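As a starting point, one isolated chain is supplied in structure tokens, in the form predicted alone.
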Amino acid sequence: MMSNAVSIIQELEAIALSPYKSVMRTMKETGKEAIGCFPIYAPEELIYAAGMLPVGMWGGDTELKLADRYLQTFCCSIMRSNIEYSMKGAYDMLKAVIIPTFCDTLKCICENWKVSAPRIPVIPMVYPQNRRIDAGFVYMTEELERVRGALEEISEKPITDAMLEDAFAVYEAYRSAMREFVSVAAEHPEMINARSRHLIIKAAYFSDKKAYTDKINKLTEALKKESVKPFPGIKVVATGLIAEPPALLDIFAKNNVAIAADDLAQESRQFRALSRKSGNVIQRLAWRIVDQQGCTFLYEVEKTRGQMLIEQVRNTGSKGVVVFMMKFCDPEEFDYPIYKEELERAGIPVLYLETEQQMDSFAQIETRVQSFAEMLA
């Protein structure tokens, strides 16, 4: 069975790490043209339903040439890349990309991309901050009908409730494996380091969910059979908005720190909340968007992030948590402090990384997180 477990992991980190060849076999493979999903909560089910392949569009390790010309050097790295891909070309084989403006940078994007890439159609889609109120709701559905509608003049065809009922019925199957999937994997540290952990949920940006899923289920199913060993080294939580570059876990890989469980904009937050079982699939998506909690990007009063990670601490048998701060993410900055000093109150130690795609030396961090798995040891 390990060797089972192991070939997947393998196929599914080689995923991730080819982004571009990924997405075009992908399409090879289902006959389908992609659309691409600007983070963090593109409504990648309408474009299932459509026919077509949702595309995470998460930025990359790239050379910053050109993007300058459209972004300041204080956006984030991830929208300096997209740009930057964009402007190269990298994206020429998507029909369309999808823009939720949570942010001020993103919102900028909107405009800039149709400079940047003009082959390339923008849908642009605002989600309402006061969105548990009747008429942010309202209003959210009213958008999601929008973005249906401009992606039926894409893929030229209806996109029937029926076809949505089928592509939010995958969507389900594909977020209760994953939920299931990083249960299981925090068992197995030895096998699903902190890297291999990153990969493995990145991958579902660049495959068929329904394919994808399958393989997550092969995965689980083959770590459960897995004896439950005793780790060497500490568990911790991680939060933020991304973790990466994928050199950067290698050293938490390095120093036996494994990821238990995690609070990123980029995994665990794409599949934690679990969806309503009534109403249409319109009303059913902009209910996620309701229920979601603890997300930055997501007008709440009552701040339940720190709880929540309090809580995966407990949960885990974590010893910390480990803090993702990409570099000029003012949403993530902003909360920082108010869950630092929750998690404080608690006695959780904190590990602070300020992070960007386009590091070139790790040396600080290394010391950091060496001195940080020493001291909860």
Contents of the next structure:
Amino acid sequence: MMSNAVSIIQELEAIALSPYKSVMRTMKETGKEAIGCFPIYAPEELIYAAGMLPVGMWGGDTELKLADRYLQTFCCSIMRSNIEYSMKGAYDMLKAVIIPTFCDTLKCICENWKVSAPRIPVIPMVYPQNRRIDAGFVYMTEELERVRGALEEISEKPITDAMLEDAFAVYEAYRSAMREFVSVAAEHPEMINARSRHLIIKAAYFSDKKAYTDKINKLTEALKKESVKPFPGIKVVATGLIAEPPALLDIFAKNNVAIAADDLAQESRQFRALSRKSGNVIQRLAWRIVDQQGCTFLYEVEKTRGQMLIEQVRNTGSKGVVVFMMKFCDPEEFDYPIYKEELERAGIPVLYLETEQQMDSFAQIETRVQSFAEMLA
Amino acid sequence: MYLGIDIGSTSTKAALIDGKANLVAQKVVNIGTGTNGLELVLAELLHEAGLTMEDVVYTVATGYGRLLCDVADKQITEISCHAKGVSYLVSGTGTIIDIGGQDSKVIRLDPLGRVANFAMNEKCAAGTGRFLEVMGRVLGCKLDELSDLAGASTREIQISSVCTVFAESEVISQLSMGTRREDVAKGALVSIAKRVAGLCKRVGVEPKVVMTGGVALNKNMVEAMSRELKEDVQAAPYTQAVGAIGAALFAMEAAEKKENNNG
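Now that you have shown the form predicted alone, what about the form predicted in complex with the partner chain?
And the full complex, kicking off with our chain again.
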């Protein structure tokens, strides 16, 4: 592989593995202040337009010692990690956090945050339950305008329409680059293994999107120059909230199981939907939520996720679907029986892995992954 | 000669097969990964077969300790090895229930005896051999005495706690209220059968149903499983060594493949 590509991969992996250092460095390099963004979707474009740095807050592998003061043990480990980090001071660099209310735990986190990190203001954000009716769309635009106003107060300057257009263009370039990257990476599993793929995508959360997009484009171009080689392992599609911790993905790489496509909330769900061209930026942001499909955090009568996974498997030559089920993630658990049945009806094997961010023992998971690989070989 | 080694959490098993896939010997020692179980079981196995390691052409290791087994040429999971072993020992098997020391697995086979689907218990010890160990301790009997104790039950009591730790408290509470040990023992077996039956439903049950692992030595456990599933359930021959036998069969195949590639 070209040394240029190797150095970009290593750089992005290092960024994803050290979020705190990476955010501090990005802040220093860009001179921007940072705003934290809780999962699943946050209007990062508004933050970027305000001249600030959006930072993804998807938990991490920290020992949970303090968070139990505010969150029960049956809350998912991402939320418990975020509260733990806030109490340990890891988020002290943030100017504010945006907390959307996609699940029952997130709804309570807005209040928990006020006591766990009283110095960092919260901008709560409520997405419409009925996003595809006119009232839901109008509500969504008004909610985005409210968040815009809150960010203007924090940044102490107006966010003009022109600033919004520029920021939206940066994010459109980012999303387009990511769609191309995951497509090209699927052809090169010997170079972009499961762990690398995850870390490369995750690095975006701690980088300036413009600079990050440049790196991804360079990496994709380097990959495209490489010949497509036969892969001795198997390809799968990953679904779920998040595929972490990275040690879990090492097991996939060790057993020659490559992730050819994903439906992970932390990964492809962020950039797979195409944006509409009409309307102002606020409307286009609202349309992005309206047009998102197959995401359990956004109410959808049709339940398109199963069919979408089937198509992903067929389009990428994958042999099965791996479910990364974050323990205690109710929305993801609600969807599972529905798409599992659809996948099984289509003859697609499913591997279910229950995960937490704080995992010490991987022996059982290793047996499952290796068995799945042996079964599909 | 081809060697299969199954290093589990509470026992170590080994099996030898010859070039015509005949089972030459199999041994079980009741100490598992992280102990000298491997040395002991190999010494006993080779002694019984009148062979040395020099006679072994290829070795496959399976079980939780497979990745740390230095003598193995290859590591294959216990799910694949149990499927291989059971298909060899009991033709026409559709579903395997393997209740081991620290986990339980349900494996559904296709008509050719290959793994079609599988499910494992989560980290919890409910529905595993560990649960029975805890019950045996509370009831003051050895693990192999638990089946006979349950066989003398006249009244089935329900152990409702899913968690092994809470179930232990529940059983102590039952005993303190004067419930007979025999009835509690039966309740423990039924409790495991219910948990594992839930696991079976995740992959679907196809007859014939065969149980493997040390817990299958408990005939009252096999009967309880049969009642829960409403299917005839039988214990596999050499029930503890099935994984090792499957590993030995894989060793034979791998050696033949290697020879063909070299030839």
